[in-house]
Amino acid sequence: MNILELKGVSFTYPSGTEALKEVSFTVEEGSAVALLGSNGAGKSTLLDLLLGIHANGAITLCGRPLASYGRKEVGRLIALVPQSEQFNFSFSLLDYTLFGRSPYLSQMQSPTALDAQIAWEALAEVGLAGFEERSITSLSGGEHQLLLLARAIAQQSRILLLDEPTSALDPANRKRTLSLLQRLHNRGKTLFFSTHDVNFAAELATHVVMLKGGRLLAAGPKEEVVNTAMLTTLYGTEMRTKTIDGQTFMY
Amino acid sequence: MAMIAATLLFALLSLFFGRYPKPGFYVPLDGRSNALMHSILVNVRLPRIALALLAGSMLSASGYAFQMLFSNPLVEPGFLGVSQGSAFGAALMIVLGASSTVTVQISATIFGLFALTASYVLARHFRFGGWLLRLVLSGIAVSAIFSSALAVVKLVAEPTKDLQDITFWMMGGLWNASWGQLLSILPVVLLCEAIIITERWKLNLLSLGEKTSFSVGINPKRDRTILLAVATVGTTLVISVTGLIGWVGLITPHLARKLFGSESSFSLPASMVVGSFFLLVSDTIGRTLLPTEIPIGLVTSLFGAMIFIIILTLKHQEGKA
């Protein structure tokens, strides 16, 4: 079943800078599709799409018009793990994880006990358990990511959206956010994420989507799209590929 | 629990701190044969208490709103220039001759929350800094603005009379407070204050990034505007009639989270039980300690001021906007 649908999807900002022109592709429920492209080729619009943050008639969504829902209904369908959050306020772990209940909470509820044992479970699964009690601006900048999927995780949603979930990460919380991701795959959870590492990119995702100038350059199967004249159309600067003790890299 | 007690309490204490008939502490045993004690207690100390404790908590509950509204521990509705802004709009109705309350009250709120709109809408068109750089940028230049234009209101002032009530205004003071000023702005305030209260989850989802906020089920330039308007003007009706009262609003948040952790649940009516008390007793204060009466924006100042900066000093983990 296909979660998402973008039809001839095209947005301009009010300044008249042409972010995305007609781009169609489709996302079945359960897959993991990487959103590749440069700076500035519309991968950043096009997750504020899929949030509803600009209306847009072209996109469907568990095959109603996403701009017919509401917002609460909206999260709890997609939820958001953004590229970083500037913390100001010290939240405990568990209080930022209980946000992602929101959607789910009526007007003047505050969060039951079933919400703060969905918190508690989503702090463990990142590997932050123990840590509930804990000041968010204490945290170093892996748990920072982990605790951002965490949020997202509680949300309970169908979909994950993620903006670019590695671009600060060392390479063993690179690691660690890869594998967290597959297994939330594994579990049936559809995954649609923007990166630069194509390598990450390569590991996690069974679908692809390329933009390229705002325009669609490729979309479909990784197996199929995903190669070293396309990745070098797609970025501009020759791609290549090596094989360290049997994986291949790109670079 | 033991914050509403300890606030009741001293509101209790106070009722008897006076300078009738005698400077400092009396419990008057004969008040009900005492007329004149008797209205004092009534009259003037009872409303008095009353507006400090309804003053404390609003200024509290909006300090703390714009604080997480704009997702920035060192705000308050004061630094974008609502204060100057409400200020000069009292000034004006004061000097044009408005004789009733209610129209210097409606003039200080429009005024208030168009000082308001005016930073926020500058603050998007400053080519410098951040965005919480900007706003604050943008609510100097409009405090600014509205400082300069309140002084030529002042040289204009008939000496005798709107002088001195426009100067009331600048230093802030709760010596006019009576029943029916208090009623006067009771309904508005309270329900303010219930609205604020009762959207405290939305503040905490408000405080978070715009795409956050958003991706968890609210929409935040809607919320936002809404909430904007409502802690406004809350304060601009409150200091319509108490005049300018600052840093209750600032730093009455910072010590509610520093005792109750960052999620408004309990913070913000923590915050607000807080403010209620720390007003409550800088008028205490500002009307016994010297025979004459200090005005209470200035020990609001005094005080606020140094909690500021031990809270600042002590722990750098809120301030880092």
Given for the second form:
Amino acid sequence: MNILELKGVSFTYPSGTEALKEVSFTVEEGSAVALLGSNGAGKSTLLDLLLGIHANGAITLCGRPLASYGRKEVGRLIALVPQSEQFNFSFSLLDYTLFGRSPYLSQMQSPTALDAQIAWEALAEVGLAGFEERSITSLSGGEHQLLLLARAIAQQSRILLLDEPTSALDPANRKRTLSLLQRLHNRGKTLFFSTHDVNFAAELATHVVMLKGGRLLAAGPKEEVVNTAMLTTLYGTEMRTKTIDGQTFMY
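Form predicted on its own, following the form predicted together with the partner chain:
The text that comes after this line covers the one chain and nothing more.
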């Protein structure tokens, strides 16, 4: 079943800059889709459109036009993990993770004991158990990214949307994040993530979408789309691959 479908999606900013032009592809439920492309290719714009920003063309979510959903409905289906987020207040980790429960609460409603349990379990999932009362202002960069993941996990959505999930991570936290996302995918979560790390994409993705200059270059199963010729075309520089212990690396 296709959980997401884009047909002829285009987007132009008020300045007149055309970010996307006639982009069409589908996302199967339970897949892990890597969105690849150089800076300025339209990746971030595409992620914004999947959260409900109006665009020309058709975006379908779970068989319904995305535009027909309310904000809370979208929040129950799609959770965003941004590259980073400015913390303006000194929340505890638990309180911050509870923001992921917002799509299930009415206006001014306080989180329930069940919401708190779900948030606690999300923190445990990412390895932050025992730090629930710690201030978010004390987090390292890697812990910050794990907290953003915890909030998204607490949201219990069907799709996890991630913008450059490893962009600021050291090798240890990159490996930790990869393992966590693989576990979520193995439990049936649909992943859609942008990344400049082609090796991270190779390790996690089942499918790949390539954008070049705001247009779709290729989309499909990883094995059919990812090769040296296509990557060289995508990035405009020579790419090579090497297989070590059964794992293909690109450079």
